[in-house]
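Listed next as structure tokens is one chain, alone, in the form predicted alone.
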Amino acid sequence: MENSAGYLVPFLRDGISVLDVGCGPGTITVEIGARVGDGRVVGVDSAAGVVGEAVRLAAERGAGNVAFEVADVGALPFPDGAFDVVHAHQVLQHVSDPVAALREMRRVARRGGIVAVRDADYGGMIWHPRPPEMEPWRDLYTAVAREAGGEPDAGRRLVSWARQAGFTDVTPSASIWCFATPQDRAWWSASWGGRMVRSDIADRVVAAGHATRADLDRVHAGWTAWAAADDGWFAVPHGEILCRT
């Protein structure tokens, strides 16, 4: 929570109920789960796979209050102010029409209630030092999520799209995370140098004839050329929204 939901928190109170829309494995809907008390949770994700990951996640955690199950972001299984609070991290950079989007969190979530974002900013990213070998993944990944209906720059355009959906009372913040330590080095360069060799979207780039398997192993040793360098860092920006129903 404090590292990818701290906005949130001071929001998060005994007894409410909880929508987390494109949950994932659970992570952080296990952890809204320890700070409602007797409140409800829900995480739902369009992926089958990492439902049961959640599941599993919340079993081995004890989390009786949370539950999980597959839905879409884009026609969720749930009437009309089911919710107190509707969170989804991570998310809206990925789905084609964000504002139909959030419109549908905003129709789930009661009158009085909060809808809260949070999402990266691709094109805000900055790291030191700079391999020329890890150069192009940024382009190559912003080509192919925009090709998939994507919009990596989600960060700063969230209060816009908000306010496409028709919400009026938006507060809007922003954070970051860094990425400096060794520890945290190697694991944003497996993370992030990994993807561009072995994922869908390494497929999706040489598909789409951006890039050959060979320049993605290029850009996969930039990677791990800078996750070595003992100046090695990072920055991730992300904007935020809470928004009010």
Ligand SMILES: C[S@@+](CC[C@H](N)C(=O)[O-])C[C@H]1O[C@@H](n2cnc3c(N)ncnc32)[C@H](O)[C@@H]1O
Second form
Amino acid sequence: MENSAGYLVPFLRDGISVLDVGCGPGTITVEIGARVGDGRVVGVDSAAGVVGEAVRLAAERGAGNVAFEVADVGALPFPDGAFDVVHAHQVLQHVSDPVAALREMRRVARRGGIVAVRDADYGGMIWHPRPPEMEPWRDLYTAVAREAGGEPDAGRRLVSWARQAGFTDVTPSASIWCFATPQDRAWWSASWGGRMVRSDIADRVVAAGHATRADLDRVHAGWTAWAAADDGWFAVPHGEILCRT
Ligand SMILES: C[S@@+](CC[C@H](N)C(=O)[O-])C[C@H]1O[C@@H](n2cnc3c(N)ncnc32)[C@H](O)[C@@H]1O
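Could you give the coordinates for the form predicted in complex with the named molecule, as opposed to the form predicted alone above?
Time for the whole complex; same chain goes first.
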């Protein structure tokens, strides 16, 4: 919660209901559950596999007030006004119509409730040092993310999308992930370097002809070199919006 939804923490209270849209493996969802006492939290995700992971995590943590189901943000299976807070972290960047997604999130939030969204902004990411082999990673990722209908520079657009969705009371903010300790560099490098060689992203990069497997191996080596640098530093800016319904 602290590093990914700190802007929402002051609004979580005992007894409220929260919907976590695009909950992924449920790590944030379960932490929200720990902050709402005898309230209830529902996590939904369009990918059945991660919903299974989330169900297992909630069972391991004994999170009895958290439930999960498979659902798409474009058609949430809940009545109007069903939740006090509707939250999405790192989700709108992946959907082809983020304005429609925000309208649907507002529909299931109660009048006077909150829709809270946070997304990274790839174009704003900065890092040091810059091993030349690593350089292509961002262009390759943004190319395939856009080909899939997403918008990797989502953070800067959240306020615009909220206004287009009809929200009039929007509180914008921004926050940054920083990967600079040896442990954080190793984790971030394994995450992104790994995705550049073994993931659906790598497969799509190759299938679209943006790079070869050998090119991606070099990008991976660049990430490894960045993580090994004692002065390695990487910042990931995020846009955040708190929308009153
Ligand atoms: C980067 S993950 C974020 C997971 C989680 N919110 C977190 O921050 O740890 C994005 C998630 O959004 C989900 N997602 C993408 N498009 C979606 C959609 N149209 N409806 C619901 N979930 C979606 C993906 O399946 C994935 O689990």
